[in-house]
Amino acid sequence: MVNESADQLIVAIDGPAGAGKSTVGRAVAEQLHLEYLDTGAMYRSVTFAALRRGLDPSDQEAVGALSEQIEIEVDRERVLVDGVDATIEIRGREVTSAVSAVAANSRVRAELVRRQRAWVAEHGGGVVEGRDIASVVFPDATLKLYVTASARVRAERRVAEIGGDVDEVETSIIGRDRQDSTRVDSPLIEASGAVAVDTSDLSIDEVVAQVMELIPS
């Protein structure tokens, strides 16, 4: 059962890497007084755990089994993996370069979808963002959004945050988009009934205001 209670307010946000989903999701959750879940951090947590154990991120059996064993705690401030603060490490280059392989693992996806649904049931709703939230995890969400931006804008934002070369980052982002949208299990798509929001030329305040107008009264 996906949406256990009709009175749960669930905002499902999907979109490609670097489009501003996390920033928008946190701000919307704040305004709605809801809890916020970044599901990408969960996939990064599995990747972090796999790398710490010396596992090949592409080893589907080993990484799939690992995803069912580890403890993951994700909140607004930090990410704990088996009690270890991995908040910074999961955003590093090593994890970033390996997370697509982990995210394409069907066993990992099944386990994390189970955890995501349990999280929403526990919190009585929430703002949940990722790449398959509206299409797979919560297709009956109260509001489904597809937040996007041009690859160039996303690259410029990433470089502003962590440094690097814009052209190289843009190439990496385009490659990540291709991987996410062509994987067999839960590819990145604009879900049926989702509202597309292009953040390329909008401020966060403008995006949030636009989203808030879409919340049912």
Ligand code: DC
Contents of the next structure:
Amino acid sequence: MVNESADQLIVAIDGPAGAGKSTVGRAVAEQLHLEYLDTGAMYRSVTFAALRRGLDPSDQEAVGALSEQIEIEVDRERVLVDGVDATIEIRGREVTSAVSAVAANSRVRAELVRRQRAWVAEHGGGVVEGRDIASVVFPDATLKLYVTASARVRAERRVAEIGGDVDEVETSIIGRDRQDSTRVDSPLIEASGAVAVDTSDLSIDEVVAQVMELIPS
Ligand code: DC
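Same protein, the form predicted together with this ligand this time rather than the form predicted on its own?
Once more the chain from above appears, this time first in line as the rest of the complex follows.
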């Protein structure tokens, strides 16, 4: 277990899909001059690799072993999986519908948590976003945030970005929330000591300003 030293600034951001975690996380990272890690992209990368190999995403053993073998590079602009640019494909429908099964795999989780801790140690801190960052990966983070918004607002934002039917998108968001928060290993929860930020009625700038006030000086 990585012991976060006092001089390492770690901002842990959890919350359901589409609540604005990435937008807020990236903006906060920029203001704090910290690197930013989207851990959802790592679960998506394992899913992408599994599908490419024709594996069943819910095959615990095969996908678990695969997660330990592949190279995943996530930076601000792109995602490389074994050197292949997967930036677009990891956001596609195929990966999105299979990723919950992969994220429920304990062997995959153990491997990705290990990589996330190594990443933070290597970068001397960072803004890390996901579902279990404050509860499992960095329970001693400098600041722990639980960013949320109503399912309706999240659906409306998604439709504004990529189109679709709001009711349908809302139903799929509620389904994914349920899968993420009821899985046995590391379910999505509001960690103890986390500050809840509801972005439903706030602009990004307002949320970022609110978060910056919470950073200890
Ligand atoms: O944030 P996202 O939609 O890109 O996440 C993709 C999936 O990975 C989603 O099902 C939640 C899961 N996930 C997780 O279980 N733990 C994390 N730290 C990050 C994402």
